[in-house]
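One chain comes next, on its own, written out as structure tokens in the form predicted on its own.
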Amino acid sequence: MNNIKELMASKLPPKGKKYLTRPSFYFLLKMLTAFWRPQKDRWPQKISFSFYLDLLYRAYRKKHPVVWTNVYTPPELIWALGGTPFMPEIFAAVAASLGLAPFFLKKAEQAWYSSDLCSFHRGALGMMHSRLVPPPDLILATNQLCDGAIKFLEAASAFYRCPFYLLHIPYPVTSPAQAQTWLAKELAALVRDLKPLLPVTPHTINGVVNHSNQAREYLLAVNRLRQQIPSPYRGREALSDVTMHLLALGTTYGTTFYHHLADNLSERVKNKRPVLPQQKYRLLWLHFRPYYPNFLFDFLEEHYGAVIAFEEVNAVTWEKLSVADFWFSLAAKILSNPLWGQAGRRAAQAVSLARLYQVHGVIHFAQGGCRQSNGGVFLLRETLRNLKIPFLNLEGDCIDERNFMAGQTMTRLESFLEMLEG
């Protein structure tokens, strides 16, 4: 780790740029990984760790395309064209565990992005403007769920003198059924257009569609197991794994890491071995987390024992996918997402998830510059709060640390808590 910083401190040199974009590299690291045997637990870990080295490896070799993409467009989808998805949001995630951020948010500055932008596409900006992401054979860009995504996209689509392509999602709003039959034949149109450079296949549809509707089963598992009092599962780590169902669902590494994510928690269950001895709270979350190293989950669970029980980014809203009507079933799924469409409807599976997971109380963490998400607080606070169930807006950043305020975190977090408490 050390290593990685000091190179990246050094502004990257070309030596090291051309070492870390090698795939030699990530399959020797492939390799490595074969050979690490860890606890039965950490075993999900070791399988997220594999898919994402086989990612890039696959992504920096070329054999197949790659096609950057936006969260939340439906990795089935490139999977079943046969090229590699590549999310440069997901991966700026990375860089934040790394804490590496802040060296690719200053390049992005450099180049003249605002740092008003979402920090998850300024990152993103930023290790783009160092050549140290996989150069895209095209750009698929969804409008679903933010404005922001499509013009980073487009952006690097001038910058790569690649293809790009915008898919159109309609609101589910008077005619469902109607804008999942206009979102099927947009799907498939797309797939038409795409056929020279991605040429799709029944084979390669039939085994996505098996390994995505076998990774939902195991997922649906370990959401009733987490339903469990005392937690078996720390919220901080699935709001890390989530990146799999983002990017890993249609694979053999998504069934496998939800398969084995399933064994650990029914035995932790049965055991009654839950991951923290004192539970006085259980939280859902709703958005993402802050993905560089900071105390709020320790402060969370140390200080006065609270757990997140779960999470909304999380939950499995889509129905299993069809190989007889692939599309149709996909543009479902897409449609399925309630985070995308009007306020209401993510401010009703809140309701639904506080009370399925008995949650003490809700803390939204507002994103800076994520526009879609914290434009619905209001709606979201007032429906919480007719319910009684107590609501936090904890403004910070998933990605740039510089506007994480700890002093000011702390405070709103301890009053929040010591609310619960009365």
Contents of the next structure:
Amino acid sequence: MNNIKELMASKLPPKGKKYLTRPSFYFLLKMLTAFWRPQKDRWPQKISFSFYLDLLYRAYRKKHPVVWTNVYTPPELIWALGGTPFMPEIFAAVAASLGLAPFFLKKAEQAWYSSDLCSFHRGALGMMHSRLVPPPDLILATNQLCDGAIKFLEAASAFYRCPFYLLHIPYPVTSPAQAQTWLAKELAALVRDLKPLLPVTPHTINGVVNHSNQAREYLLAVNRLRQQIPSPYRGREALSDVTMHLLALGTTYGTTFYHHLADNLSERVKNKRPVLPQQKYRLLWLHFRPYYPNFLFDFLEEHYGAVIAFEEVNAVTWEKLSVADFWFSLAAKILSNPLWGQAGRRAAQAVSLARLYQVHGVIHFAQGGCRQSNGGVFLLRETLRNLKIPFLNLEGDCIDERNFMAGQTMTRLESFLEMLEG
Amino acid sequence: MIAAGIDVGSNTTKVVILKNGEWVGDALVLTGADNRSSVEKALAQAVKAAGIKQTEITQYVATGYGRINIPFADRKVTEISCHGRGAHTVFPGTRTVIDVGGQDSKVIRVDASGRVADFIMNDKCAAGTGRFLEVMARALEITLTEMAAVAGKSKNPVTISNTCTVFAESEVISYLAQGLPKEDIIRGLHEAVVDRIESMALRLGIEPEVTMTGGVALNTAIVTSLSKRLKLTILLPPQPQLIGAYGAALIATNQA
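Taking the form predicted on its own as the starting point, write out the structure of the form predicted in complex with the partner chain.
Below is the whole assembly, all chains and molecules, this chain first.
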């Protein structure tokens, strides 16, 4: 108990913490960002940056209840309820990109979280124990995709003494239609339970649905443009953009971000400005990427002319949301995720993306401790191998740079590319 | 045309020199802390053995973990491709190469032309590599060359249950404290290494003929045990630890 108290009273990191947890800090940054006039190519980055500042401003301002949830909970659900969605796993990736993850990971390990736990969750827990994330008013966990997420969000609920809700998502195995009906009822029941905290209105649903559907159209356009050879967009950037897709859909930020991105890519294709004019190899990336500074993608481009042409996490797998039948369409969106359910679904998607994007090989980034992804590697490999699509299972860590073995990772990647070279 | 293959491994640096595709000289030195000076030393020895001048070498290909640290190399190629190429050239029927070096172990599938078709490498752990045996030899106060012979005398090998090298060393010390015969402990250690290699080989899938390369291939106890487990004959090149450098030299020759 003393340990928990000590951790809760933690003052780390000492400098800057009081500013980082004030809404005025983010408001000021938002104002300053308004004066930022990047080149047209960088405009989506400005929107993404502004979105995060606005999200943190909203979350610290506390005008709208802050709802902590896990990645792959559709953000439209929480935006429609009038809440502010906050996905700590995404902020663990942000911390990693700033080189801060080791500090937070150590903090989590000091609080008895095993180093075997997925580093997305450990990083998020470390941020929580450091009190450097906006505290939740309630927690809405889903069992999609991983069990570890429920456990870490349950720990957060105990830490902040806030209510915990769990949305149970069925595996769409035998009867997808039945699963959808069942999930739509679950969603409606959840919304009823949440009503005292998050009163949903038809007006907000309408806005969220419109924004989500518009963003979906733009994202589809982006994905179509990315089929061009040579590639007009870097997979490494797209693997960062995925956070917009995970968190900003249903907002004006999501719509404008993908609108600008689609325009940019269209212009790059029209003006023949690929990311790598001498592109030799196109690769499909499965799972997320290492978010801490690393050389992998530069190395692939510079030494082998290899680009990540597409990533499974950016695929649009869902149909438009419906205002008239919001919960039912949201249930369909949730269940359409090929990463959820049997591994065969994911393997089938990998094959279809490999063909659509005309890739030379597929890399699965095997995040340490990620059972939902690594558990299906055999099936993935066999499915791709049977179709003679080269496959590399690249073991590593998205967040914990202490687990990044530069030499070994490079040898695996280089060997894979040498294999493609023949 | 004279080409050199340089393999900078974690333990040793190897150089093979080919003249018009013929193996004319080689050298093997300890890598130590300074990669560049070990490369210079190995090159000087190999050049002397080949009876040529270093200036006559027109192509260099570097491989091994230290390949990035050889600025004069014309090309840098991974040890996976080099061992595949080298083993396939020595035994053209080779379809699977098992390379166990100081810090890495790999199983490589090659096609009929010696190109890498698939591969698998050990994870971050040192178990199943030469380093594991080195650490254990030190704990047992025995040389690496003596290990294989001593393991052959074992009647009742112990089970080493830890895959972590540090914990396995503690396990060895605990067996010694229990008074168990050294040969049984050493044989147990060999079986632990073979376990790891066998597991990787079966994971990737074995296609005969199988050739073993790398320094650990010099350990007959490991080769015999692995051969029994996989139920096939393992081919051994005359100098298995030089096969990576040989493959690099072959690649250098072909690209000239």
